[in-house]
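Single chain ahead, by itself, as structure tokens, in the form predicted on its own.
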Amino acid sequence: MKVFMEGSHAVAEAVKRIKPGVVCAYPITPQTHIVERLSEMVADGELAAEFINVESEHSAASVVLGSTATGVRSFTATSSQGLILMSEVLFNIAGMRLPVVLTCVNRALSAPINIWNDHQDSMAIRDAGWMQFYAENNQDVQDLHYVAYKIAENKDVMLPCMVCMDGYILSHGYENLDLVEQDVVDKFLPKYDALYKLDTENPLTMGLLGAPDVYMETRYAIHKTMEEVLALLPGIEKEFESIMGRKVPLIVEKYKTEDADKVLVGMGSVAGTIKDTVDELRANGERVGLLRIIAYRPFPKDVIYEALKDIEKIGVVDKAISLGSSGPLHLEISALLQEKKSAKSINGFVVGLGGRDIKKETVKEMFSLLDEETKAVRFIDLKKWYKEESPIMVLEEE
């Protein structure tokens, strides 16, 4: 069914078809429309779920931890400071191997307060043990939620999953998309049957003390499972296509990279702008391309290396910065090339922080800079109205 729909409502419609038993989220901009619409669905009888109001994101994460631990499919969503407030519980959810799914509507972190989009929130908790998938458009957003539950609840996985969508650009943007019917979703995603749960008839303990003689093995088990997820994703892609009738890339997407001399690597909605720019530059005879990363956790390093190993000039586009180092995605790919003993050097570009526009001119500048000296960190479109010699930002006097 073709519909013209806001991204946040596309998430809500997908979640309704997934049929969680518990929905709990604290409203925060720009995530609010998702949970607002879900609350209406529950109130109107469209979704048979417990919608639980709480006083904070920390509590919201605690509720879905508890509900999932009792064997109930659960959902939550958040943004920015809300995700950071949840972080204590997010580590617990992963450590307890609970297949919670969370929508992160990406938004910049404070301070200063900023409600616009970048990826610094989800990047800040990339080591929590959650799978992370990044959407380019709202069709991706919908489809990735079905996949998130499919892979999280797999009895060989049992790990939480985060679907990341760019705030406002996707969450408040309207797009044409194919809304899947309920019977199709049911065929792809069966009813959740918990591998283990809290049950008075069969008591067990979750989240107990992990002494030095066992703790390291718990981390290894999560790490090993993450690696195994990468082997499962191609099969899920094929199953999704056979049931849903369309393709959804889950690892990477190669856009005109086969004969490219220059390739930008990026995630999220910026991929659309890069694709348009690639088409324009190719019309002028330039051989450029895009490698879009969908799965960031687990990190598909072998797939990425195969896609980039023959590319002459590479630039990595980050909408986040590991302050004092480089962009998180740039760091990952640099480490990958070092591991593969590649002499190839790559440029790191930090763009769009705090919602700053990323235009075609911005993308063209990054492609152009690939001809210059390689640098690990380049802030693109950085304004010069502050005094660089000052340890704090000071406005220039008129």
Given for the second form:
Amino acid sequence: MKVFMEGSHAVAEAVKRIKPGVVCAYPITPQTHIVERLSEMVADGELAAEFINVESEHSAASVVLGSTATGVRSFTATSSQGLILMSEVLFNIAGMRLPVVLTCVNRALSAPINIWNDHQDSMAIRDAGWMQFYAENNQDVQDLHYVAYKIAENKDVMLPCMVCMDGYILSHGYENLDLVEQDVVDKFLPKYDALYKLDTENPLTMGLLGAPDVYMETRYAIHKTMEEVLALLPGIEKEFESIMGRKVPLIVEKYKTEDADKVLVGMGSVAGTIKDTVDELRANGERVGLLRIIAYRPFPKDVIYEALKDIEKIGVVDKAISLGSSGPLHLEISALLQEKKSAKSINGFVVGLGGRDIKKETVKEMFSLLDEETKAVRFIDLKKWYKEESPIMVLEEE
Amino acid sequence: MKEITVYARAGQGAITTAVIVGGSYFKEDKFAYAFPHFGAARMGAPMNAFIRVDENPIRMRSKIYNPDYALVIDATLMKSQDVFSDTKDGGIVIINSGKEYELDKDNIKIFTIPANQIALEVIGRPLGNTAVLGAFAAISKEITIESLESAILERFKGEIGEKNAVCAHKGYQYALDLKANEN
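Got the form predicted on its own; any chance of the form predicted together with its partner chain too?
The complete assembly is shown below, putting the previous chain first.
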């Protein structure tokens, strides 16, 4: 069914069709519209779920940990500070191999307080053992939720999954969408059948002590599973297409990279702005392209290497920064090329922090900087401050 | 691709206005992307909402800086925002106001619509958004009054929807008369 719908409501509609037994979240902007709509659906009897109100995100994550542990499909959503407050529980959910799905509506972290978009929140918990997929548009957002449950609940996987969507840009953006009918979703996503669950008839325990003789193996197991997920994704892409009648790329998307001299690598909605800019630059004869990373965890090293190995000039676009180092995506792409003994030098660009608008000009500047000396970190669209104005906001003019 | 900016204050329905415009295009089988830009998140603070429209899916995610159409819901904003120099050459500015505006830029057209007056008469509250949209349909011919009416009725249910549809029609007629007098 074609609709013109807000991204947040598209998530709620997807979750309704996924039929979780428990929805638990604590409101935080810009995520709020998702659970607001879900609470209406539950109140109106459209969604037969238990909607549990809690006092914090730490509790929200704890509730979905518990409900999933009893074998019930569960959903939560959050942003920014909310995700960080959940982080203790998020590591536990992964360690207990519980297939929770969480929508992260990406937003900057405090301080200073900032409600606008970047990727610092989900990047900060990239090591928690959750799968992470980044959406470019709201069709992706909807489709990735069906996929997230499909992969997470696979008995060979049993890991939580996070769907990352850019705050405001997607969450508050209305777009043309194709909403999938319930019977089609039912065909793609069978009922959740837990591998293990808390059951008074057959008692077991989860998340107990893992002493030095077993702990390391549990981490190795998660890591191994993550690697195996990469091998499962092409099959899920195929199944999705045959049931839903449209494609959903899950690993990477190559946009005009085949004959490109210069390629930018990025994630999320900025890919759209880069694509439009690529078309404009190509009309002027420049051979430029985009590699959009969709699966960030697990990280599809081999596919990325294949896509980049013949590209002369590469720039990685991060909406986050590992302060004192460089952008997280930049670090990983540099590391994988190093591992493959590729001598390429990779430029790192930090853009769009705290909602700083990313324009076509921003993208053009990055492409043009690929002709200059390689640098691991360049902040783009930065204003200049001087020492005399504020001693802790120092930026000398270059 | 066409770009439209809505100038309003937080609480004046900028997002709703943008969503109705986007919804009208959607009904005409176009692709639209309607999105807000929040400022200080306080009632009365200036805020913009934007619409991009095309025959193909919209990929561009930046704010709109030079719109083809500027819809000014609150004319007092023009003291702080330079609507006229933002608007693209050849663009159109539609202002919710009873008074005339001088323009020092040649290639922009201004239309003023007493939209709040229309809304006061029809709804009983000075919410001129839908009358401005009616004028937008008449002046730009980008969307038909029928798809606008249908998008309004989808957004507002019942009596308030009917009244807003009346506002849109009145704004539409007012703008048609303006154009007729112009020729």
